[in-house]
Every structure is written in C-alpha cells, then in structure tokens.
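Here you get one chain, nothing else, as structure tokens; it is the form predicted on its own.
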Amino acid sequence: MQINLQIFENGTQTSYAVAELIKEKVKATPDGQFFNIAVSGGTTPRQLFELLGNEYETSIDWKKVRLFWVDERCVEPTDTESNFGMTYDAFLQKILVPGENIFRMRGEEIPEYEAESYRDLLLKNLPARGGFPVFELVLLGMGNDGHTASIFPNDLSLIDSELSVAVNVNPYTQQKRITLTGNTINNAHQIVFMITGESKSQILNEIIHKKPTAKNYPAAHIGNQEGKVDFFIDKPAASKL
C-alpha cells in the first residue's frame, strides 16, 4: 500500500487542502462530464462542508459535481445523526449543487430495501470496473476504533464483500447501518482519509507504520486499484507519528 500522507496545523487547515484538491479535480473534469465524489459525515467533514459553502460559492462549478454518501444511519434525513443531514445543514442548504446531482442514501426506508436500491442507483449514474461503480473520489474519516464508512473492526468481511452497498450494525449502540463496502470504495481513482484529532493518533501510527496490528482496523483495508491512499491529517492526529 502506497500512502500519501499530508499533515496540516489544525482541522481547519486540512479541510482547505481537501477543498483546494476538490476545487482543482472539478476543473480538470472536461465539460459535460460529472465529478462523483462519496461523502462521509463527522464532525470533520462538517468543517469541510461549510468551508466549501461559505469559501468555494463561485470558484467551483458545482454544475459538474454530483453527490453520493459513503454510508448513512438508519434514522429520517432531519434527524441529528443523519449524514445527510449534517451534508445539508452544513452545505447543500445553499443549493449550490443541482438537485439532481444529490444522490442520498434514504436511511429512513427499510435497510436492506434501500441498500438494494442504492445498489442501482450507483450502477445506474456510474461507470463500472470488475462489477463495482467507479467513483472519482471518496472522501472517508476514521473512527477511535479504527473503523472507517460503517465497516466496524468486528465485521471486516465488508472489506471484500460481493455486494457494493451493505447493510451492518455499529456494535456499540446496535444501530443499523447502510454502507459502501470495501471493494466499492477501493474502486475509486482516488481515496482521501481526513483525520483530526489525537484520539486518532494511535492508530494511526499502527496504520501508516504498518504494524501488525494494523489488519484488525478496517480503515487500514483501504487503498485504489493502484495500491494508493492519502492521508489528510492534523498534527494532533499526527502526534504519535
């Protein structure tokens, strides 16, 4: 695995890397043609969104850009945990991307149903390679636990599963959740963690020094068809590096 790591001085220093690199991807995407990014939610993704909503209005043509969702719970888009929610108070409010560009995930339909339709839908409005949609870019974050999309340490079989969208449950609270697995993320031309925080310094050390814990995290499961990831980070993140 050939990991690009970036460390930045704080949280807010890595979501202006993350929206430089999405501002420079959606320009060299030719006209007529979309930019498929999957969004995660968090806390750090919020930052990004607000910072593209408030900074990026006019220097990126949302036109070309179309949203998808890594994964989302099982709850109605206005409730706090939805990740489309968050997506949508934080940024999609402003209606800078079309609507019909803004393919959620409906975590208020029956899990396995909507996973099944999601799994048309990606097949529908994307290319295809090995049987997997092909997005442009897939933005993830990573767990304490090291869990990453909702592929939890407990259940790496995600990792490799034959279906692109799944149905799983955080063993913490037994909430379910719908998520890209691991095969559909790999697919991507490009994979960028964006991880804050000292909490996550530990295993993040066990990550990127690829130690032999490092199998037990999902998180360290991912990487493109070329063997590469990047790793946008903060120094606290950084910390035992």
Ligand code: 6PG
The other form holds:
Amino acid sequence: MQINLQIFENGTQTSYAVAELIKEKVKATPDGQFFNIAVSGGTTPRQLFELLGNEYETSIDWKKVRLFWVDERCVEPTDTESNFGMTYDAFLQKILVPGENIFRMRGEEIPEYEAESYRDLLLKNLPARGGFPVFELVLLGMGNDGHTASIFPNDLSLIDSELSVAVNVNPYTQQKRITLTGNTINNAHQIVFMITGESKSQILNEIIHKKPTAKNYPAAHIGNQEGKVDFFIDKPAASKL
Ligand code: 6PG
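May I ask for the structure of the form predicted together with the named molecule now, the form predicted on its own having been displayed?
Below, the chain from earlier opens the complete complex, with every other chain and molecule after it.
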C-alpha cells in the first residue's frame, strides 16, 4: 500500500481538511455527472457532518453529490445506533441534498435481504470495474481494534469476498451489520481514512510503519485501484508514529 499521511492539529482541523477535499472534488465533477461518495458511521465522521451541515451549505453543489453508506447497523434509522440517523441529525436535516441522491442502507430490513438489495442498488447506480461498483470517494474510520467499515479482525475474509455488500456481526456486541466488502472499498478512485484520538495511535503506528502485526487489522488491507490510501489524522492519533 502507498500511504499518503496528513497530520492535523486536532479533530476539527482534520474535519476541515476532509470537507475541503470533498468541496474540491465536487467542484471538479463535470456538469451532468455525480460525485458518488460512501460514508462511514461512528463518532469521527459526526464531527465532519456537523461541519458540513453548519458551514458548507452553499459552497458545495449538493445536487451533484450522491451519498451511499459504507456500513450500517441493523437497527431502525431512528435508533441512536443508526449511521444514517447520525448523518441525518448532524447533516442531512440541515442541507438540501436531493432525496433521490441519498442511498441509505436500510438497517430495519432483514439483513440478508438488504445486503442483496444494496448490491443490486450499487450495480444499478454506479459504474463497475471487475464486477464491483466504483465510488469516487470512500470515507472510512478505524476502530480501536483496527476494524474498518464493519469488517472486524476476527474475520478478514470480507476483505476479499466475492460479494460487494455482506452481512456481518460485531463480535463485541453481536449486533448485525451490513457492510461494503474490501473489494468494493478498494475499487474506489480515492479512499480516505479519517482517524482521530490517542486511542488509535498504537494501531496506526503498526499500519503506517507496515509492522508484521498490521496484517491482523482490516484497516491495513485497504488501498484503491493503484494501491493508494489517504490517512487524515490528528496529532493525538499520530502520537506513536
Ligand atoms: C461503524 C463505522 C466504523 C467506524 C469505526 C470508527 O459503523 O461503527 O463504520 O467502522 O468507522 O468504528 O469509529 P469512531 O470514529 O467512532 O472511532
């Protein structure tokens, strides 16, 4: 993997950097085309969504953006656990993204049915390469255990699954998840990890410095079509690099 590492003062500055990246990418999107982005859940993206909702209503042409999800918890969208619910609270209720541009994973449906439905939805709405959909940008987080999306260290098979979208289980909570698989994530033109906080620093050290233990973490198996991946991290997360 060719890692492009950018270190920012704090979470706010990291969020600004990602927001500015999205703004530039949308601006570069030709008229009549869409900027297709898959977003993750968790606390780190929430800061980004709050920022986008509060400060980027007019500087980004949201009619050009189509939002997809990297993963979703198998709960109602109104559940506090819902990734879509978090994005709605922080961003979508403030910004006029056209409804037809929002492609949420329906956590309230039977997981296996929704995974199949989302596989079809991606193939219908996105270009494909090698049988897998292609996003312009996939925005990822990383858990304290090195998981990303809903691919956890206990089962790396989802990195190379022949399915573009799969059902998984959070091994710590037994909560069912729907998730993009590694082949879909890695098919993207650009992949950005947004990682903040000292709790991520040890695993980041192992991944960034390509230590032998890094292969245990799903986040270490992520890289785009050219094997490139961007890490936008804050100084606490970089404290052990
Ligand atoms: C999820 C996310 C997950 C997240 C990491 C990091 O549904 O939980 O998609 O992969 O990105 O757990 O979460 P934090 O940003 O909260 O540390």
